[in-house]
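Just the one chain here, the form predicted on its own, laid out as structure tokens.
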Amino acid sequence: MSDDRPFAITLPVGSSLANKTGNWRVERPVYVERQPPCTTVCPASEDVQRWLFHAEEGDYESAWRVIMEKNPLPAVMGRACFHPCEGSCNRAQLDEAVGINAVERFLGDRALEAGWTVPVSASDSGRKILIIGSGPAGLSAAYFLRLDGHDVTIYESAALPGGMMRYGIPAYRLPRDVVDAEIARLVEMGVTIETEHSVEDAAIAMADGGFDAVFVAVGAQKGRHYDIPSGDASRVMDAVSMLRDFEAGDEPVLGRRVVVYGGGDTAMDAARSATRLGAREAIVVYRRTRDRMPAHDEEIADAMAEGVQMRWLTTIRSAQSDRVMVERMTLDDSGAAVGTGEFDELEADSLVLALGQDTDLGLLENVEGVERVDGTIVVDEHQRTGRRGFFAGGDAANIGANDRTLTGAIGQGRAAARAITAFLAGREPERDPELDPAGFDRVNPWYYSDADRTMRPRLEAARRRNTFAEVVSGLTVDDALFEARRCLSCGNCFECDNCFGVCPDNAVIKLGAGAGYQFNYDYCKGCGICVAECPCGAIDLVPEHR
């Protein structure tokens, strides 16, 4: 009869291989780094997980410095970013997404209170860079170029820097002292900002100033024109001009009844600002349904909570001195809005148009090699135009034209700075490393207890209508610490010691705080228990190669 017992090897006592099992492995475990979805979708490419790791340890300055590696305006972005990171957060499949934006604001505010700065350690490059426009793209590029040791000058046509952060976003969303403080940090680093300095011809400005490269970041500060039949006495204005004029101290005359035409965030800002400027009634007219509105849901909800009325499936046909004529719409089979032939009249002292924004690119009219399409500058993935030494970003560039956000502009500013430094050095720009994604399937949720998301305090809706005071407040220290600790650290080790504790062969070696672990493959038999028990999916089993 055959012997079906497993084959075994008996080694003499004292042999160096007596306790070593690595010779019979089919697979071996390896530690891996993966990219969590929060970073994947962040327009500024922030390493969210890494700065949350420092924040959950209470090391807030280190967390802030990690943010500053990608984003020089965290206190601004902690207020104005619409946080796509949270929409992709794996934790949302467990309970609720981590309040990443709230923690970022906490860190940004703490840095301003403590006076943290970023030193310029690079030696002087001897190169001069001109940036046209001091919005988020221009400021971001200036910051990273300054860190590379370049002499950076920003020309800004307005009286104060900040671009649409100052002149397009109302103070109840983004207080001006926060904008000023973040910009002041860049000035302390050596960035020069010349306000009330308009540029008629970018090539001439470059030559006259002796600049080695130019970054055009003029933004989209022109309200899009739309022909609406109107009487001589009707009061019609565009939302961009309305918001800009108010910020410049020229308060618009709106009257008690205001109609806003449009469905984006600017329309919500205009309507909410109108109520704060004394309008008794503010109505937003939009030709499609709410689910088709480009405005973010939280902006729509805030507007409605403050008493702004919504007229969906409605379009404006004409405006007179005290009323507007609107037509009811319906959606056809393709989803397009079509008129029904049914009309209503709305009483209105003024009509505000919020139908999109355009960029004034007259400064490039005579600049050869810079191509423009649909009111934007054609650039490649590194923000380079067709003319050597000319770069563009933010709302002015065709890249990211469907994501005209402050965070996207910051990401483009950083990309442009990297490309400019490479251009000056005569090499190609580097790229951010690409990692495999860390999906929810890699997370072991049984290791994480339920922890409801911490909500930021909000000013009561009834108190908002008469003030431009900030609506959303920041987190306390305890709440920020709690929220940071809700991060699952998807796809990357956070030194929980699980692998160390569950390994039956003591094959996991601790390298010390912050250094992680390594495997002793002489003793690891590839059983995979460490892989199964890693909470964040930071270990893979790979085939053994002999």
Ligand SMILES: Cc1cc2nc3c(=O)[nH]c(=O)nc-3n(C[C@H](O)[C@H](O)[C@H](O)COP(=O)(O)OP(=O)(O)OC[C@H]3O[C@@H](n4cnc5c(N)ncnc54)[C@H](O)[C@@H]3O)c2cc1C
Given for the second form:
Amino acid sequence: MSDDRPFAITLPVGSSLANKTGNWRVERPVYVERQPPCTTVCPASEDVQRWLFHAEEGDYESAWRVIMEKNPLPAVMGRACFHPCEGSCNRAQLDEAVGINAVERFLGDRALEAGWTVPVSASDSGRKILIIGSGPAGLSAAYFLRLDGHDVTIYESAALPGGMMRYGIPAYRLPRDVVDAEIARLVEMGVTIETEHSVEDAAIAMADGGFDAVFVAVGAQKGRHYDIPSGDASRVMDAVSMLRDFEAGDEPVLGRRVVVYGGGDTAMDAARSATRLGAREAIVVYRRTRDRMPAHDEEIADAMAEGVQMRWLTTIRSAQSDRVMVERMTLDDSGAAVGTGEFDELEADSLVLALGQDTDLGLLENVEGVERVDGTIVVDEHQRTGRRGFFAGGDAANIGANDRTLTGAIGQGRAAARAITAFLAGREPERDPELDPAGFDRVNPWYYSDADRTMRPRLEAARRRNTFAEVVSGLTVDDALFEARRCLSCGNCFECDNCFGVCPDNAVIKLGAGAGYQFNYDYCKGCGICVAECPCGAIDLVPEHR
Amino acid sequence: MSAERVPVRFYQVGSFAVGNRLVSADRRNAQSDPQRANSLTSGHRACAGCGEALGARYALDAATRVTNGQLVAVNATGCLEVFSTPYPETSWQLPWLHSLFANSPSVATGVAAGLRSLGKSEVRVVAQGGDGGTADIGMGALSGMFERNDDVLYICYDNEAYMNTGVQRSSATPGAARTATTDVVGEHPGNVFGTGKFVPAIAMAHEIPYVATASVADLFDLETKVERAMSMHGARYLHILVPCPLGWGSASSDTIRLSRLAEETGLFPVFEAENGELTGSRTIRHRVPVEEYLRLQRRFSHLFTREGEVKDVATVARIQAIADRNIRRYRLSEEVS
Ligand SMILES: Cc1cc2nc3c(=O)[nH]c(=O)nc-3n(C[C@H](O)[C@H](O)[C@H](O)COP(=O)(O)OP(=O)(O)OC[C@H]3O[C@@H](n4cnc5c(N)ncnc54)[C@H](O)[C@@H]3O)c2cc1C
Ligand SMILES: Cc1ncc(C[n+]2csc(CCOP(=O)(O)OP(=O)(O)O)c2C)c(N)n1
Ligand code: SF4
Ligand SMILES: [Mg+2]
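Next up, the form predicted together with this ligand in place of the form predicted on its own?
Now the full complex is given, and it begins with the chain already shown.
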């Protein structure tokens, strides 16, 4: 017995740290990263949760930079994207989906105000890429190719760049100064855009310019027509031409009563634009029922709120100068619309056909090896056509998954850029990593605060502001912060310290802000409390192998 | 209660999780601090998922923080003592003393008196024990400590039975619960109803300065109460519900979930009282029926079918009535307060 022991201590004392309780364990907790549904459904694969994480802290610039890893047009997309992310958001099962789109718009606008841009850090590759078409697909590819250090030129047949962002989507939904500003940023990054340069033959254009690869992103510019018997004096036009002419300053003559034929978003835009062009009455005629309309619910609701009338289960049989003849339809057992033989007349000064768009593929007519099916270019998952060095995407390359949206076009532009860089380097393109899904069943909802009643009206007002362009103020800083903080961070750690706190064995090591945590398997008994109490489901319990 | 509870200013975890990178450091729980005391350190031999080990660290870390480490703990016999100090190891990182099963309140009184006579009144004293040590064998010593208003915070870790010796009934065991001494036989299987005692109410009857209840499901509340208790002098009592996976027959991962359900059903009322009067109650957030709590525990499995349907409707209704009464009595719901 040594004498340096404290008074009255008769036995030497050791610490229980000598007792490694980790060897009791039959299961071990592990930190995981899972894919939240917002990302899974995003056609541009945006890491929504990761940018909301920064926005939650008010670090808007970092948040914006995360968006820019996947999407070069946040201010545009924050307005015109159909935001499937919100439709899949797990928070909807708790109260309401996170207003992702509104936050994206807020960040996009902030970036434009502050003049943030993305530096091109790659050294010049010495390779030249031609992009045909300056819609979202072409612009997205151009951006990512620039970031890879390539020399990028876009040939655009129209007078101004932007594709359907300028000549399709009406300005009350997507102001042109926003489109201009986001394109200007790409130009400043070194993307060359030659407008009024229509490509007649893609292979010749490629050879003439000495390009190493070409990305065909010509969209679908031709409004579909449909053979309707019509009198000489009748005014029949297609919706995309009407919208394009209007944008080009060539105001279409529609008259006071306009009938729009079709049930998609373009039909809604045409009808809403018609009312803005002075039509007193705009009627959308659609063959089937409302629930079958391909237009998004929000678009239909907005159109109706603006006084657009809907005639469902109706088809157009003929058009005269001052009226159209319609037939009432019914759905048969298979859900197909069939005529009833009951006819009716609608007064109409003009008829606008919104029946979809086709692609003009004349520029590929003499190009060998590029397969086409149903008027669109056939590409593989990496946007490669059958011809070496030829890539295609956006509305012109309608692979099954492409639902013809801005977001899809942006995602395909990025995929094409990655494939082109890989092609130039002589390797296969990589894919985005696939993670297991972060379902709501993994969330421990207890930890998320309830919707505070005083907050709710503000939230809804913010939503409205985003939906009705008339009240275009976007989110305030407070609202954006609040909305971002509603994210549950499904499937990925957001550093709430719960695991660190709830372990009865102090077997979680906190590594510090931004670095997360680590398990100390010397002492972890595998009780699983951390797994059960992780708010967002970022910990799995797996069998221990010995 | 816990008057300083931060009003919800945003949705993401608010103040429910242990920490929150979105709030300033002073608004986070002591347990989120990487420099926390870890009064009960790793290597202890408590079962996996032990609520008592967790509750003790929560409470003593908070007390250590507010006393700047000037703290002595006196421990009654029981799991907490046995799993933390098998010779020659100890898990305690503060001065700690064990004497007997029954006498920790008296020993603590003596420690406090000794420190006072040494002029070390800045050193504070905590006594702690299980529900058996508190409600049964130590009751007399505890009542004396209360009655003399000795300067001790007594913490009872209530796991509702004598766990350390193999799950025997204590006077804190709830009705219908199976223990080694209340088997599921006869007309009324499990522990009988209408017996036992609720020590917080007994403590309140002594009109001591501070009495509170807490659970390992609400850390913010627990830490606030320890801080409040340590800001006062005289006899104080804190009663913490600590689920025991072994004795309750529950999954080790369900410890916190069960505490939460005990609170949200109303079966375990969370409140605080000063000088014998109720001063605050934790209101239930999402009220749940008692079967959701009972179903997860093997000690109540005789009330359910194999499929988890309620089998003994009358007994479950009786337990529900206890919860409902708690809600009225301790004002656990906004509607009744
Ligand atoms: C009215 C309307 C509203 C819409 N609203 C939305 C919406 O709100 N949200 C949404 O996500 N999607 C919307 N869409 C769909 C979306 O606009 C398209 O899916 C998207 O623009 C496709 O992008 P892209 O780059 O493939 O083609 P486009 O945007 O069509 O761009 C193609 C470009 O190529 C140019 N080009 C064509 N041929 C040649 C050639 N031979 N030489 C040189 N240049 C050429 C064209 O002039 C055009 O600028 C809408 C579409 C329409 C028509
Ligand atoms: C005088 C005396 N009687 C009996 C025992 C045996 N004994 C040790 S711990 C214990 C039960 C402790 O139960 P509780 O106080 O509820 O603590 P738990 O173990 O449940 O945490 C008993 C009966 C003892 N140590 N001393
Ligand atoms: S028996 Fe219960 S109280 Fe004792 S160590 Fe195990 S879990 Fe903890
Ligand atoms: Mg006990």
